[in-house]
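Read the single chain below, which is given as structure tokens and is the form predicted alone.
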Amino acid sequence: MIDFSFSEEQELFREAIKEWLTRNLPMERVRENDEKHELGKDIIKGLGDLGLLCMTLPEEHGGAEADWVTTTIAAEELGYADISVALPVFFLVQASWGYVVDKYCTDVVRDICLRKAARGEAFIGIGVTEPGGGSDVAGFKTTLTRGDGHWILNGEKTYISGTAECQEMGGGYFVTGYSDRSKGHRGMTAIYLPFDTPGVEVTRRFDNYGRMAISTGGFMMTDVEIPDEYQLGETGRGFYLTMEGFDAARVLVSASCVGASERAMKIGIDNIKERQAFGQPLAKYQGIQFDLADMTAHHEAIKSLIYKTAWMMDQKYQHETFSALEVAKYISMCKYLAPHHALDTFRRTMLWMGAYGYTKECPLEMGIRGVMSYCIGAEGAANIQKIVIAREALGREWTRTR
């Protein structure tokens, strides 16, 4: 018999997060953060004190040793509280990419960054996307050249989350580059890049459409010397580590989008119960009810898919029950469906509200701006997810060759 219930510990965990966020991150604070373009040191410290930052790391490395279902609960609740999804981005980047860095790094990296990041005293992020694009990882131009006991890193990264936070707090990024371009994607190697290393220059901060409270920037790497102990995993395995990080991040992105869309429906439902038209609340009109029914059905289906996928991730890591490719198909289904569902939910609930929905007095516009980033392509474009889904449905022999 399939059991769809959460454990008692997970239910208590959800309630604890919800209670803390209700007190410390009301919608007024979300709006303030969005307008000031900052998350707030008190919020970051609070997440660290709660044990939410880098919660996927083992306890001896500073984390909470949380499984993926529990981490998904946290991502959903953060999305519900901060519908701009800025704080969820700060959380999920570190929970997913911090996990991958920790899995393959030395104790040196744990000591200089990961333990601090878990306390909210540093930032660990993903620095993959390049000016030519982000989805074609094997097409990147960044290079790693052997030195005497170190790598020499050259290249440029752009549209990277958390560059201002990383400059202010300290920390660094998961970065990949070609150590042997003749081997194609099997010639890529991953490293941890401390952001204060000489030769690293922040080139700009983008004025984003949404997610305003967390920065997005770019940086140049010119003859940056990276000691061998900062290498992540084996030489030539960087592409595969990158894919593992994307998979971990995508399920948390999806959960954040579902949390945000649930909050949008709650705001919309409260409005249509109160707003009168032709002598009756809007909630009594079937045109509105059918709209809500459609959103609710899609919401529950996608939410169930996300938690099944998180469970599959736990089974893969803990018991090797599923292969990485089996789980990747489900992860891509989540990442393909959840952001578009959230965008559609915000759009439809805004329409219920008429002119009020088009003002900044209504919080929904923060959500529609935020989740759009995940529809466009953060952590993998929609068409990339379709390619993965189709590849696993058809069989790898049907994959298009270069």
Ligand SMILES: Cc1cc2nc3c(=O)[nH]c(=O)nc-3n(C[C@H](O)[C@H](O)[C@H](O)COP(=O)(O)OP(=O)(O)OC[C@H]3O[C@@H](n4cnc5c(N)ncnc54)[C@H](O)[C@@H]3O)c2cc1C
Second form
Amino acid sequence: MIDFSFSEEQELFREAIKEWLTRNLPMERVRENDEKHELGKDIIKGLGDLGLLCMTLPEEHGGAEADWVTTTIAAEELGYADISVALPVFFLVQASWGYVVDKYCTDVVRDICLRKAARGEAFIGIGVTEPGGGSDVAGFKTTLTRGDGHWILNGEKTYISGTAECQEMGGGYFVTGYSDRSKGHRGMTAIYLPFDTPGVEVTRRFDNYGRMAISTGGFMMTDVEIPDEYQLGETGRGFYLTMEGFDAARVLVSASCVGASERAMKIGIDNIKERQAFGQPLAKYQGIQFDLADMTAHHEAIKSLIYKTAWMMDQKYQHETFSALEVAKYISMCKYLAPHHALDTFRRTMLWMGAYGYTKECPLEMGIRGVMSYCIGAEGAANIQKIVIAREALGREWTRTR
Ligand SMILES: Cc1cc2nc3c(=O)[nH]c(=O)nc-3n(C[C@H](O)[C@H](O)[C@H](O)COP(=O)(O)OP(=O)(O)OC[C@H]3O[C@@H](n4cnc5c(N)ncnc54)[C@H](O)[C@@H]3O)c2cc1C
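Could you please show the structure of the form predicted in complex with this ligand, as a counterpart to the form predicted alone just displayed?
And the full complex, kicking off with our chain again.
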């Protein structure tokens, strides 16, 4: 039997977040955050109090033990409220990478970072991209060499979300490096890197043009000593842990984009009902209606795909009814479609606004700048999603070899 409804608990959860965000994060505040380049301590504390930060962690580790469908609801609502997607980034990076760190870490890491991150008192992020490129994870240069009871980490990471927040709040990053390069991607190992460890130096903050309220930066790691108890999972499993984190993050990215595009449509619809041209509201013209119909149809199709995928993730983790690769195909379809759908929705609804849509008085430009980050590549570029989809559609023997 197929049931497309949310549980009563999930509906109440959505209403509670919606109500909190309507009160605390109106569009004027989103604009203020965008201009001030900060999320605001009150908002971060509020998310912590609501139980939204690191909500996928078990309760005994400080989380809300939320399933992926429920977490996806939160990501969608945050995207609806903050169309610049800055707050969704802060939320989803920690929900997904916090989940993976918690799954494979020791209690020490939980105590120094995760419990605090769940209260909004620390930040847990993902630091994999390197100056040589982000898509080719196995081609990274960062190394982990053995010391006495610790790893020695050397390398550079760049275009990393939340570096300024992590410096300010404390916390750290999921980082991978080669512990044995001769083994290819099976020679990568993952560690938790506390950001205040000696040898870690923040090299820059990028002057991005979107999602201004959260930072993107880079950092060097020079002979950084990482105690063995900060290792995540087994030696040589770093690549697989990275893919597990990306899978989780990509569903939540997609949901945030769908939330943001839903808000764009709402703003656009309000406008076309109001705005008169040639003696009638714009909404009366079929040229406008067909545009709306097209957006609505794509929106519903992509939203359904996202919730189906979140449901598949729950099935995979709770009952092992789907393999990781089966779910990965759906996840990549979401991440491929949702950011571009959001970008297209912002572009089209901005056109409905006429000249007003070209001003900063109209909020839509924050959305177009924000979701562009996910079209370009944050949490994985579009072509990489297509590679995963095609690999699963064709069979692994058709994967391009190096
Ligand atoms: C705002 C922002 C925040 C980010 N935050 C983080 C973060 O927190 N942590 C982190 O680790 N990274 C982060 N990233 C980096 C992101 O993960 C990378 O941008 C992404 O993985 C792509 O890597 P790249 O930018 O080096 O592009 P490249 O890998 O150099 O790719 C460039 C282009 O080539 C295409 N391409 C690459 N390989 C192929 C192929 N085989 N076939 C066809 N086309 C291909 C890609 O689709 C892309 O269009 C962030 C990026 C942005 C923009």
